[in-house]
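Single chain ahead, by itself, as C-alpha cells, in the form predicted alone.
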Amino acid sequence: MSLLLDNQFKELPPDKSVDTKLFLETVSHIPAFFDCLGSSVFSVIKSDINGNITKIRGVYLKDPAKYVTLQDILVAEREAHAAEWPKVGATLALMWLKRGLRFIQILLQSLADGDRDENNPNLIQVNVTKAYQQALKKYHGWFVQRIFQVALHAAPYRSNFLKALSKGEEVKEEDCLANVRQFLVNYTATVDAIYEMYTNLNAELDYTV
C-alpha cells in the first residue's frame, strides 16, 4: 500500500472544508492507482481523473488567495456563470473527479471488508463491479458501460493487485489490507465532504456520457 500511504489525505477541519492546495497536491498521486489494475481499459478513468485535476488546478492558480477551499471555487463559479452553472469550469471537473475518487474508495473498502467471489477468491471482479455500479455506472450510457464490462473481466488477480499497491514488494495480505483501512480514513472523509458540498450547493447533475 506504499503507493497510497506515501501520499495520504490530511484530516479535515471541524467544518469539513477541503483546502484546495492540499487537495490538489494529494489527489495528483491518485491516477497511478489505475496502473495497479493492469488493463489499459482502466486508463479511461485514469485519463479522466488527470484531466479533471488539471482543470481544477488551472482555475485555482488564477487566484490562490481567493480559492482557498474547494467550496470557494464552486461559489465563485456559481456567481460568475449563473445559468450555465454547475455544468461549467472547475465545478464540472470536480463533479466528475469525485466520482472517480468514489470508485477507488468503494473498491478499496470492498477489499478491506472481505467481499469476494467464493468460487474465485483470488479475483477482484466482484470488488471492481461493486465500485463501478455504485460510483460510475448511472452516469454512463450504453457504449461506455460496454467498455467497462470489458475492463471488469480484465481485472487482475487479488494477489497481483495487492502486490502492485505495495510497489511490487511481497507483503502479507492482512498487512496490506490493514494499510488500506488506514488510508481510507481521511480519504473517505474527504470524498464524503465533497459529495456533501455538492448536495448543499445543489450542484449535482445526473446526465450521462
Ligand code: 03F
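Residue numbers count along the first chain shown, from 1. Predicted model only: the values in this text are computed from it and were never measured. Only the largest set of C-alpha atoms that superpose within 1.5 Å between the two forms is called the rigid core. Compared with the form predicted in complex with this ligand:
- Positional change of F33 between the two forms reaches 2 Å or more at the C-alpha, relative to the superposed core.
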Given for the second form:
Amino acid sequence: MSLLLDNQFKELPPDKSVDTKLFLETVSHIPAFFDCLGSSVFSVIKSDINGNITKIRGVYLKDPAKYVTLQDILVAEREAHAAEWPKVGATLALMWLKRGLRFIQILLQSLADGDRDENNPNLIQVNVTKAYQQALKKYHGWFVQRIFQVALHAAPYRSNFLKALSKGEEVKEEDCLANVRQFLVNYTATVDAIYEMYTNLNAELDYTV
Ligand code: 03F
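Complement to the form predicted alone: the form predicted in complex with this ligand:
All chains and molecules follow, beginning with the one already shown.
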C-alpha cells in the first residue's frame, strides 16, 4: 500500500507528550526512503537523519523506564549537563531531527495543497524551496546552502516522488495526495508538539552550521 500510511504517527495524548519508543519506531522508517530518490546527494541527508535517530535511541536504551517520553530525556539531560545543555546529547540530536521532520512536513503539505510551478507542473522545486526556507535555511551557512542547491537540482519529478511515496506502485495522483493528507494529521501534531516542547523548555538554539 502506501509508505506513508504503513508508517503513520500515533495520535498524541491530551497532554501532547510524545512516547519515545513509538516515536523512534516511526521515524526509523524515514531514512530508507532516501534510497529511492536516486541521487548520492541524498545519502548526506540520510546519514544526518540516521545519526540523530541513533543518538536519541542510544540515550533511550540506557534506561527506557526513565525516558518514556521525549520530554523525560530533555529534562534529564538538562540536569545532567547543566553547562552545555541544550547543545548536548539527545537534546541536540532531536533539535536537528525535528527541523528535518518540519522540512518533510512543509514539503508534503505544499504538495497536498497543490502549490505548483504552472510552467513546470511536474517539478517539485517550488515545494522543496518553500520547505527549505521555512524549516532549515536560517540554520545553514553558505556551504550547507550550496549542498541544498545541489540537492534541489537532484530532486525527483513530482510524479516519481508521489510514486515513491506509494512504494513504487502506480497510484492515481489524487489517491496518493489523499494518503499524504491523512499521514499529515498525526505527523504535524507530533512535530508541532516537539517544537512546543523546545520553546517551553527554552531548549531551542539558532546557531548556524
Ligand atoms: C547540522 C546539519 N543538519 C548538517 O550539517 C547538514 C546536512 C546536510 C543538509 C543539506 C540540506 C538539504 C536540504 C534538503 C533538500 C532535499 C531535496 C528533497 C527532494 C525530495 C547537525 O547537523 C547534526 O544533525 C547534529 O546531530 C549535530 O550534532 O551542530 C549538529 C552539531 O549538527 C541539518 O541541517 C538537518 C538536515 C535535515 C534535512 C532533511 C531533508 C529531508 C529531505 C527530503 C525529504 C523527503 C521526504 C521523505 C518523506 C518520507 C515520509 C515517510
